[in-house]
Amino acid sequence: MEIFEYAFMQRALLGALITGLIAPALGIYLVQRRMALIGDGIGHIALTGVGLGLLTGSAPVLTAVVVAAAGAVAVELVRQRGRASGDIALALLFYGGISGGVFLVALSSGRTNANLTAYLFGSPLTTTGPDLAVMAVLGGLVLAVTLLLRPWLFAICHDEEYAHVAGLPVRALNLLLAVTTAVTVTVAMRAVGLLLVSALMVVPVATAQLVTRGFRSTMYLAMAIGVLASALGVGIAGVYDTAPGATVILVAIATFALLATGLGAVRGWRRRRTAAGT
């Protein structure tokens, strides 16, 4: 396509392929935990790095991981000894999160022109030479943690007390789920925004889900997904000029619910074949 001429446009792909790709990697085994909608509570405290860096001058990608994976530890500490309910320490985490970093980018608008707008909902086109070289580096992390550890990943996330009792050592490594969570919402900042980043996370999960059984092929075909959704949403957002976080969801979701359609299509088809046949 020709808009992929421009060097903003490379840079937005290649950030929103990154996302793409990382986040239905991380994203299932939040599902496996029943815990997809964490994504959405991560990236509203991210939201209140986001304004501590604007405030202070520092670079808002690197505070936003830093407060983000420290709420994410913070919730995952109060989750294991059981002080609070998962519920209560998610919507501390969403309100608080949120309240806070709409306070502080309010308080840095007189020394910056940050647009809350471009963090709340994304914006590739806007990605830098800089940008991408974070977002390569963290999302490389993420892939590492996710992949190599995918055995023991999955064993606390099925079943944790199994977990226990094979000996691993279940409390780091929920830690370090919490903190890649953290990296991969501040990695999707950029391209998809904090507000819709969870559905990156969960939706080509959902319809991997559809068509696959095992996890492995699951996990991998939500990857694939997750990277076509990022190509096509930027590519048509280049194209008519719409916002590239909403429209990489919006691709997202009408694949879901394509597939969806047509199985369901499917298997009536055949259920009626069936009965036609006895």
The other form holds:
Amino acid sequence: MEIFEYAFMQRALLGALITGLIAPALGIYLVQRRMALIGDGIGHIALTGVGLGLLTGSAPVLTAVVVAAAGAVAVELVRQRGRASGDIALALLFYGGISGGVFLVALSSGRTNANLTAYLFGSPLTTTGPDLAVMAVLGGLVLAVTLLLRPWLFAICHDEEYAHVAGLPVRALNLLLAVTTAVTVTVAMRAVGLLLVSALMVVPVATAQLVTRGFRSTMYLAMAIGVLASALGVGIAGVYDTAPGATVILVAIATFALLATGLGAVRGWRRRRTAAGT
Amino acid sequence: MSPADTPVIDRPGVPVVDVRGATVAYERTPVLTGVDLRVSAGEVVAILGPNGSGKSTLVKAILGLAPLVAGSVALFGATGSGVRRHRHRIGYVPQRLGAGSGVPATVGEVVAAGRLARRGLRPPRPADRDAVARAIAAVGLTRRADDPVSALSGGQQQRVLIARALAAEPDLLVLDEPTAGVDATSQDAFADALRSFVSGGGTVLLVAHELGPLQPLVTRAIVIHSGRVAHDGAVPEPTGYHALPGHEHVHPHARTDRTGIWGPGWDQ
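Shown: the form predicted on its own; wanted: the form predicted together with the partner chain:
Every component of the complex follows; first up is the chain already shown.
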């Protein structure tokens, strides 16, 4: 595809590949814990960080990391309490985060030409060299945590009570997972946007576990699917001039739908063949 | 450094479990009141009692999962934060596998998680992989090691949990109703695994509703009733119609002014 001869397309593709690789690697732990949508909430909170960055003239990515990390730690504290009112606390955090973000971005509009939708739904085509460097460094951190600490993160997400009894540093691991979630959200912000990042954390994992039997195999396949959907999505967006972030997510969802119907058809065919007695 | 790299030598005669005057309350309602329990090395102690008697709460208090309002719990002679360096010596087998995981996991992966208690944060050594393989073999699931846990029967899943506890090569096994709703094959596999653990010098504390094939292993029984210890000694054997499921809970011979061993609600 000659469209990738343009440097801006190459940067967009690289950013999307980093996102596609790390989002499922982190997301699998959230899915395992049945907190698949928590990434969406952290994305809401991160927007306040973006607003703060734009308003104070600092790099929005860095302020977003800090605010999202603080929000993720707050979410983790709410989860640890396990109170019935936890839902309400999360709603306050998430909607406070997104409205605070919209408010601050609007305040800063006189000073910058920043576009709110670029942060909410991604703008990979405007990825700069320095942007890419930040994404690569933060993405490397996310990969290091999610791959190297897999046995321990698996243990706390699989059965937290058991991990406590076994003497694992459960609280520290939980906080690390929360902060890593925040970093992943921020890295993905440029490629797919804060409102779509959660999809790339969850959909590839859901797709992978249609065919996998174990945790490790699910993780690797989900990462491959994430990379594939990102590459394909950015490619399609480049050729047909569609919204890149949304295209990536639609490709991921289409992969899930195709695999699910394909498997369903194969299983149905096998059942009929067995029933026919051949 | 991993927990196992710090050798722990117990002073002789120190009980493995020493509970004194333990009181636990949920939302101010006392669930356990002044419970004393001492378990020495090599004992197999069954905690019996009707539903809601507080027997599972006692286990949770011992494991540090339920906070004490009063009293103390010592494990291997250590209390409070001192228990931390003994954590890898405790194998816990919960009633069932949590709320269930959202992602598939193989038998081998779940059992390997149990080994982390002894591994600490260091990379795995051959000894760790051997211990995991031995634990899976001990419950007779070697051929299912690469199967997802969700594809196993309830009884087999329960065996995965005991293998996870055994993988840490613990000195104390704590089991919370391990055989509830488990098929006969799995109950026997369970009893075999427990028998070899005990013959290796292990100590067992087990909450049970019915002992089944585990009965011959049990050396002492505690009966909890309404949050208090109602009996501590030999295994009380329900005989005749008491042993049948769904029998009537009429005890015309029992004095009504004191708590019976098999108080109301006991349905075995």
